[in-house]
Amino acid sequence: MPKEVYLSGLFPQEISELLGYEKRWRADQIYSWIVKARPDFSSMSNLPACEREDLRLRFGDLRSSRIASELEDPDGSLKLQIRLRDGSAVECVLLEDIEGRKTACLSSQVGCPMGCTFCRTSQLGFLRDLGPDEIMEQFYFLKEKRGFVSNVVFMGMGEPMLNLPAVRKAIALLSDPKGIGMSLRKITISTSGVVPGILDLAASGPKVRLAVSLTVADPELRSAMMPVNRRWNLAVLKEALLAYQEATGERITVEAVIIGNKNAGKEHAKILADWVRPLKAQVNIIPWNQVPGTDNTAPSAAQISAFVDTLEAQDITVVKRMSRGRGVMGACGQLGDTLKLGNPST
């Protein structure tokens, strides 16, 4: 049976306390190997052989999860399916842009409870939250495969704001100066609009970048496409974002997934511009990535161009995002295409 505590989600002090080490430097050694993305205890060459064997006997494996499959897109994206300790699975993606920046897109939950109608992960339903070790191991697997990772986005499977304690712990590990040492400005949390999480982040940090998947600012249409709007409507969401900006002074990224037959019209762009205007925000336009089981259609190039032009005419800062990872169903909204929750394979 797999153990419930794994070292990949712990700081040196926690490792020392767990193992009962009197000499803290031994825990520091173990931690240094973990953050180098070494896969097992046997690779920790500066530990005595007896110590490595003791760790193997106590924990079995260094990591609680394993790579079940990996797919490489011709555009350079890498998608990993990670099998977890209970047999369920999540997916994570490494995206590399034309300037060579490598971004790890990490999952925070097995499945997703939010029910967005344009997202494959939401079609799976929700099984459970991930622990800090399971989040960090996604990062380590990607680092092991592709080397240095410059950015992290919590935009994979799940709603990060509903698993904020584990996400916070993972961010603390990612940004630890004695470990990975990633700048908080290189880390982004994306939310569908979970207001308590936004306010919690504003009050207690960490001061990472915030992205909000808004998609559409028409109240009825957003409620139909994103059930989160029925609980925290657009007015409440904007109030929370304004409070977040007052507390942090940071610019927010507003994400708009454009679907050809749903929210691609100029009228949708104008409503979006009106909603965004009071915020210090950048709007990322994301053409919908096709997933099975919906009546959605991909937007045409002309629709995207007209949408962007309409926003820019309203003095809104706009970035059109390229969809990377489509060839392996690893683009925005496509994760989980081959997974079945509650019936994990081995």
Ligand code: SAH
Given for the second form:
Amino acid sequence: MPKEVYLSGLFPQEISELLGYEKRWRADQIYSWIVKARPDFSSMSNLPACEREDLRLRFGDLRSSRIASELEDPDGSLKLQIRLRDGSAVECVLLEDIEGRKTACLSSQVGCPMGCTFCRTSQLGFLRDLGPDEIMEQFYFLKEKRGFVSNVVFMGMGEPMLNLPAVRKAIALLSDPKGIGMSLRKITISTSGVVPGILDLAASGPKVRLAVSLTVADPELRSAMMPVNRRWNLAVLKEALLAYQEATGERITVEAVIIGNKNAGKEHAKILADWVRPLKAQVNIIPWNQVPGTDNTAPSAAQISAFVDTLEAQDITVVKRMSRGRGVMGACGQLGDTLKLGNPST
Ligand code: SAH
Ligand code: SF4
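Having seen the form predicted on its own, the form predicted together with the named molecule:
The next block holds the full complex; its first chain is the one shown before.
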């Protein structure tokens, strides 16, 4: 993790300690500007000009990262490519739905070490974890561009459970009643099935919504498509999910990416239904988005509807996730199309 500290990942108390301010209210003022997604010290208009200049001299920039490119989809989704201070890059997306929700899809790592065979991010490999400041800056960039963000999902690049300290700090900042004040119910962590992370969250919180990327409930096929299954198998994963449900009382989201030539058959829907049944869960069906350089094929509309019908016939609650952001390759799981990690010239 980079050594420098930037103010965007700090609480007022920490800002105050860092600045050596005796007047804590000055740190509160700075924090309130950060929370409003102001981009720099010069826009903090209730600070004396000399203090703004002093901050600029001490810290350079308010934020550690910058927007490298912006892509807008005709459906209104916005994808930002963020250049980090070490020259590497991540992406984040704002998805708007018809109910007016504006969901920020944030990255937690540069690349991802989990190796799922259908995921674009996995092809990039893994470079490093993001710091809390770098996670929060993705949120602030999206908020600055679109004025308001109602929900946050950790479904961008990376496996959030492998970077829990930074993700926890970001969640604490997002839900701070004196800051952004987002309800924990509007924050979702999506994991490929990193069991120690799920158990840690169940034991120590925060009690955010949990989504698990199950995709297949056939042990051999899951191990082939998602190496995480070799470390924590389906039985161990289900136990952890039951513990999480016990701790939070909330419904879990089970995500299933449907790939035409892998797991789209009715027999797969049946195995999935049996696996999910003991959980209080809803299943999100995600049609696989094309990733070049793999042997996977996109599912047909008929395959998807047969899959959904089979699940519903087994009394499973199903949501077919909108594929918003496809036009900008911004649908979750497809991030990284134009990125070369760690190469500042891209
Ligand atoms: N690493 C975490 C969170 C980021 S991935 C996880 O795996 O849960 C976010 C979601 O995108 C996961 O549910 C993943 O299964 C899905 N996904 C990955 N590649 C995809 C693709 N090519 N098309 C559609 N969804 C994909
Ligand atoms: Fe990582 Fe999630 Fe992609 Fe798997 S699906 S490689 S865990 S980002």
